[in-house]
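So this first bit is one chain, no partners, the form predicted on its own, shown in structure tokens.
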Amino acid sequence: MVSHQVPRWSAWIFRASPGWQRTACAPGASVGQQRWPRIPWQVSGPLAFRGCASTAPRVPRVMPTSERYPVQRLPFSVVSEEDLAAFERIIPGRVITDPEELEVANVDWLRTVRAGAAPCPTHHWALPFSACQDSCGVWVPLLGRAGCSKVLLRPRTTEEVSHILRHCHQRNLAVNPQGGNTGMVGGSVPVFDEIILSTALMNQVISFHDVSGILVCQAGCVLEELNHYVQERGFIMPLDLGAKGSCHIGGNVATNAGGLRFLRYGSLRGTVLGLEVVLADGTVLDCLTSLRKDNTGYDLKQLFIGSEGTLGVITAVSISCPPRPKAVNVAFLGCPGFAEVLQAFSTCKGTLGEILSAFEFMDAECMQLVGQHLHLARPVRESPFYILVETSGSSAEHDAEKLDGFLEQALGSGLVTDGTVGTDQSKAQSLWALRERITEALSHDGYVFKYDVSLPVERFYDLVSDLRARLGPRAKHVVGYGHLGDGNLHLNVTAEAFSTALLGALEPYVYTWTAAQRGSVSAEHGLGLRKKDVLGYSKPPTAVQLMWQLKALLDPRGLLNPYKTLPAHA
């Protein structure tokens, strides 16, 4: 960011909306990157389990998983010491068989327990991993997933992946690829006892090419270190989530991860230009072109884009970067109505154009839980909802006359009612956090029932005021914020624990109307175990049976990421 002169109406918004405030900052300052909020070990976020230590408490015996829970075990073969020894052969000390590192793989970042149990959602027990036996594949239908491997296997290279799952092919043993373990819907964690293949030792970048802004390199870079890497260079990643400092490009790839540069650098589905991949059997499959423009035959890296690693085990990634942008201005505004946020979101696009990179929004309950739990000041007066504006371009002088031109025609209107705007790294960053940590706030207020979906613009909210309504006084909150440049709405409902009775009104409800409006129930988050089973909401039956036969096609065997994505045969 360049700092640039006070605009000509500034002074005539200032009376017109005290609580305006504009900030400027040093030349050649630029916003950095926050990395994934460090929730306390009770909430589980990723980079804090990993240090925390716990005992898993003494439990009643519980049910066999078959009579209480809808998944069973598939006929796969069970790991043995030969099994061991093999792997062993192919990854010297890299093997991991102890209990206490593989709690940390075994559970999902969205628990809502202690390290190493998982919820009952009967009894509200917390069920240890010694209770595997009994309790293997255990997990609550919205948060806390966890499996029961006993192995997890830390290989460097695409030929090391070749030959684990090469034996694995041999031995019918199932798999569970993970990345960074970000996930939201459980496809990350193992059900029963899947040996996880983890990525993060495939953390090296392969090449960088400084013209075209081309970026090769393994599966297990991290997104926010790819990110520096590349600033470094002049160009950025096209795409930023709020896990950025723990997740993975090979997980961001095969999720076909969305977040808060889609509206400016669109999909990965575009983005990407060529992967790596290991089939089933060991296969390796090297379409990691760096080209643009290939329209030969069958764009087969398409199938794993999204697939959430059932189809194969990505291990390299050619993605294109943007150059970095030169000016970053940030506006965070508030809103009389959910009318005026759409309207505001017609004239920032016509009026900002090209340099428009993020338009989000966020009612006034997620405002309130952000303040309530994580103690951030709204910098803004209190409205009905709030839109944060991100404008990113190579011309600061240009950038904020157009900005400038946005905020007086959005205020002279009614649209927008107060707002803030910071150019510097600091208040950039700020702001921000309003919006990423709102995931954390909502951790913080109970129980989280968490939904994912795309809808038409015009029928964004509604879903939320319906369910407020539905709900009543069965929900703490109810509340709707994301992407709305994309379509996409993060729905949440908080509750002092977990329900039966509130999950059954919320499902299928959530599904049918979204259905109903021609919209997806999963936007950006994948389908995993949680979701599997609603696909049918958004894909009629030809589509999934076409899916089943192509997983049948690539692996014929069900090794690779079972009970995910797919619903069950009829």
Ligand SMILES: O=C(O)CC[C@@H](O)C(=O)O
The other form holds:
Amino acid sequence: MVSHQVPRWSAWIFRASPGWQRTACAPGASVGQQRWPRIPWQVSGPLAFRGCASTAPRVPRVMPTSERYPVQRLPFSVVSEEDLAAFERIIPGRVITDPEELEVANVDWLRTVRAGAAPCPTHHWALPFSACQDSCGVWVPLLGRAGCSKVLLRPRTTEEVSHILRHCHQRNLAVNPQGGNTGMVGGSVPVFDEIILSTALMNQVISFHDVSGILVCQAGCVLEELNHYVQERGFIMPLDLGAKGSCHIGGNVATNAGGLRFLRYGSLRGTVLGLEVVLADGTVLDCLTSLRKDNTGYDLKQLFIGSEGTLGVITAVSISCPPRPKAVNVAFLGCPGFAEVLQAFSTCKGTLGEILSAFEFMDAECMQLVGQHLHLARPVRESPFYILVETSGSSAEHDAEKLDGFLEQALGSGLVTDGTVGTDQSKAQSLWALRERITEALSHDGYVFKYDVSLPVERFYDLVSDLRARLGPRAKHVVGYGHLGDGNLHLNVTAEAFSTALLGALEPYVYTWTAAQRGSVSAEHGLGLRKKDVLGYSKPPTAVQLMWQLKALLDPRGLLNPYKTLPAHA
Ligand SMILES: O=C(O)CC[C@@H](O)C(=O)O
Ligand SMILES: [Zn+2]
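Coords for the form predicted in complex with the named molecule, given the form predicted on its own:
Following is the full complex, with the preceding chain placed first.
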């Protein structure tokens, strides 16, 4: 028997019978909720803050990127007092040198990469500025020396971004564009002392067309806020992510984020209609059209979607939003084996058809970690696998009938052994939380080695099983979960701490395994810093070379998000 730690859920458990519990579905109920830590942005500090504040937060040491990865600083200029004065003229009061604010921007939220300051030899703090807070005597001037980033810029307008990039281009200063800093591959934090160009204050909706559902907005709008905005007008964003409460739409587009609605609404490559981008030399490229059809010449916006800030800085986005569904159902089901998960997916597609909006899976170890670290109760009997099926449609009655049909069939044929359905917003959210919060649960388990691969679904779980056998007790947990409906597996391995031996057992094994299936070594997270050297497992040398040529054309000095996305030149 299941022990239900959250009693309110027990009301909707069913036991191998079609007696599905339902509650009224609020029209247009949305599902999913931001649970990841919000990035604590603060208001800008005065230039005078530059220096070593005694109030800097003491955080456990995150190894500087340059110590863990084989990367050397390129010969960019170092930010000078004159540069800071020039930035201050462009964006008065929004040139941030306050160490506390820089601390957040110099480390990724997973705490796996950090801009490269050396640690204090006495106290072993790797501070984002070069001074030890314990007055041990280590006191290095902030400016004139390469460590981590010493300045964060917060423009509000495209024109300001253009002026900033023009200055950086003239001065040979490297720039790290940063949105919500919620990336998974170390692409959004500096490696050394790159200037951080934040889109946080570029958060205005420019227009919304309530017939077409086309939204035009600045790049720094937070995804969840945009979703609320368009929901009030009868639409939803075509994209949904666990990090929705922090991530910026510009970052989503720059990384071509996939997420939870991909199965239904497809890639940003289809839903993004236009972009405004500032190029490395400050030129503004205005391709911010709102046309569904525009077959005139090369589709340049596609170059910037997924380019991770290496080809230009996205400043505004035009995106097509689908109508807000009137009925949303979420079913959380237990499956006895992976073959049954796959069979359930086929049955689901056949019976639910156009109303199927998500098909996610997680294994038993994921569920165990979500329970252990986040205290979320398992809403169904213990099973080797769990699936989350979401329907979104325009008729509650019609959708319920279809879902019931699927559930009865799946249950009757033994594909599913237990399940529960949420049709109102809060229950649907609780069920989604079990899937959305796996990343968070894993991060409480220790150091996490993350892989995000596309594979033929029939080989999906073999990789997880192979790795479990290969790693044995060296790993704490080897888990598999993800967007099965999109053929996207998230394979995560946890350990007490980072270890090069464990890394050696994982890589290149995972990549060669994936390449042998003609899979992708990055399905949706991009390459950033951590995955850039494995691009060759998924793309031929001619493609990589062409990518370098495009980079050289658009950013000849290599100033935009250096050390990311492209592997080192052969
Ligand atoms: O943490 C991960 O590996 C996956 C994160 C995200 O893409 C998800 O689908 O939950
Ligand atoms: Zn994902």
